[in-house]
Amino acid sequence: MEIHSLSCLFFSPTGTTKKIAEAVAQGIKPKDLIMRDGTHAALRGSIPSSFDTDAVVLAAPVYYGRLPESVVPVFTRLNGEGKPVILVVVYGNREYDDALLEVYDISLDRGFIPVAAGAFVAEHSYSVPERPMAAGRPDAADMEKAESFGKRIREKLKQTGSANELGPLAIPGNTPYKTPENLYMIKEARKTMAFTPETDTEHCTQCGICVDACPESAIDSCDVTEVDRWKCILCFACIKSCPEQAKHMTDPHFNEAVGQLAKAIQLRKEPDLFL
C-alpha cells in the first residue's frame, strides 16, 4: 500500500517531539502532510477525532515513564477506523518505561493498526547548561535515524496490500503499567507548596513568551510570576523559552534529585525501533 497522505498529531512543549515526528514523516514522504499540534490546551478541542489521510503518526514525550496526562484524553478520543498508525515517543535519555506500550495499547483500543513504533532520545526537559542531560538532542544523527525509520516504514507498507495483513508489534513494557511514583510525589508536595518554576524578577521583562509557551495556560498573563500549581506539568517549556533566563526551578530537593539523575544518564542511548 502507498501512503499518499499522512496526519501527524503531536504533543511537544519544548519542540523536540515535533522535530522527531517531522523527520519520520519526511522519511515516509507523503504527498500531503497534515501536522496537528495538540500541545496547547486551547488547541486540543479543535483536533478532529478521525483523519482523512492514508496513515497517522501519534507522537508524545515521556513524562515519568508514561504518556503525559494531558495527552491521554486526546489520544483516547480518536477513531482509528482501521488506519495504519506509526507511534513515536521521545524521552530524555533515562528510560521510556511503559510509555510506548501505553500509546500502542491506546491505538489498538481506538481502532488503529500499529505498523511501526519508535522511542527516540531528546534533551531532557530538566536539562540546563550547568546540568546537561542529552543536551542538543535530537542531533543530526538522531534526525537521520528518524528519517531513515520513516523510509523503512514506507518500504514495509509498499510490500503489503493492506495494513491488516501485518502482524502485531512486540513492544516492551509492563502490564499493568508502572506507577509514576515521582509524579505522585510532586502532586503530594503541591498540597503544601507551589513546586513550580519561579521567576527572577530582576531579569524578567514580562515579555509573555513563557505564557505562550506553557501548554496548560498555567502562567498568569498579567503577572508571569504567578503559576497555577495544579495546571503546571513541569514540562519546563517556560524555562527553555525565556530569552532572559529568568525562569528557574529553585526547590533544593528537586534540584538534588535531578542532579543525581543527570549523573546516572550520561551514557548516550540510541533509538529503539519496532517494525
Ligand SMILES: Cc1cc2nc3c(=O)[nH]c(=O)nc-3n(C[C@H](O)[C@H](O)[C@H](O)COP(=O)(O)O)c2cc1C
Given for the second form:
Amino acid sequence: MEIHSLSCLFFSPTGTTKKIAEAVAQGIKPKDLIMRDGTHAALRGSIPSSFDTDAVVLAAPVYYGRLPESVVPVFTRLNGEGKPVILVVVYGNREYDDALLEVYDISLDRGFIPVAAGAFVAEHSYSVPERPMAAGRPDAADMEKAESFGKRIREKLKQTGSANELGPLAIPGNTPYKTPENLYMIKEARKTMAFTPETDTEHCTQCGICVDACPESAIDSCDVTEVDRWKCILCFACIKSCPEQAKHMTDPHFNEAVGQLAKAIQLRKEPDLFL
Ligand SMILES: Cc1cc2nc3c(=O)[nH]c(=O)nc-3n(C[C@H](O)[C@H](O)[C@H](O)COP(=O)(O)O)c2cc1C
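Switch from the form predicted on its own, shown above, to the form predicted together with this ligand and output its structure.
What follows is the entire complex, opening with the chain shown before.
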C-alpha cells in the first residue's frame, strides 16, 4: 500500500516531540502531510476524532514513564477505522518505561493498525546549562534516524497489500503500567504549596510569550506571575520560551531531585525502533 496522505497528531510543550514526529512523517514522503497540534488545551477539543488521510502518526513525550495525562483523552477519543498508525514517544534519556506500550494499546483499542513504533531521545524538559540532560537533542544523527525510520516504514507498507496482513509489534513494557509516583507527590504537595515555576519580576517584561506557550492555559494573561497550580503540568514550556530567562523553578527539593536525575542519566541512549 502507498501512503499518499498522512496526519500527524502530536502533543509537544517544548517542541522536541513535534520535531521528531515531523521528521518521521517526512521520511514516509506523503504528498499531503497534515500536522495536527494537540498541545494546547484550548485547541484539543477541535481536533477531529477521525482522519481522512491514508495513515496517521500519533506522537507524545514521556512523562513519569507514561503518556502525559493531558494527551490520553485526546488519543482515546480517536476513531482509527482500520487505518495504519505509526506511534512515536520522545523521552529525555532516562527511560520510556510503559509509554510506548500505553499508546500502542490505545491505538489498538481505538481501531488503528499499528505498523511501526519508535521511542526517540530528546533534550529533557528539565535540562538547563548547569545540569544538562540530553542537551541539544534531537541532533543531526537523531534527525537522520527519524527520517530513515520513516523511509523504512514507507518501504514496509509498499510491500504490503493491506495493513491487516501485518503482525503485531513487540513493544516493551508492563501492565499494569508504571505508577507515576512523582506526579502523585506533586499533586499532594500542591495542597500546601504552589510548586509551579516562579517569575523573576526584575527581568519579566509581561510580554505574554509564556501565556501562549503554556499548554494548559495556567498562566494569567493579565499578570504572568499568577499560575494556576492545579492546571500547571510542570512541562517547562514557560521556562524554555521566556526570552528574558525570567521563569524558574526555585523549589530546592525539585532542584535537588532533578540534579540527582541529571547525574544518573548522562550515558547517551539511542532510539528504539519497532517495525
Ligand atoms: C513532567 C515531565 C515528566 C517527564 N518524565 C520523563 C521520564 O519519565 N523519562 C524520561 O526519559 N524523560 C522524561 N521527561 C522528559 C521529556 O520526556 C522530554 O524532555 C521530551 O523531549 C519533552 O517533549 P516536548 O519537547 O515535546 O515537550 C519528562 C518531562 C516532564 C516535563
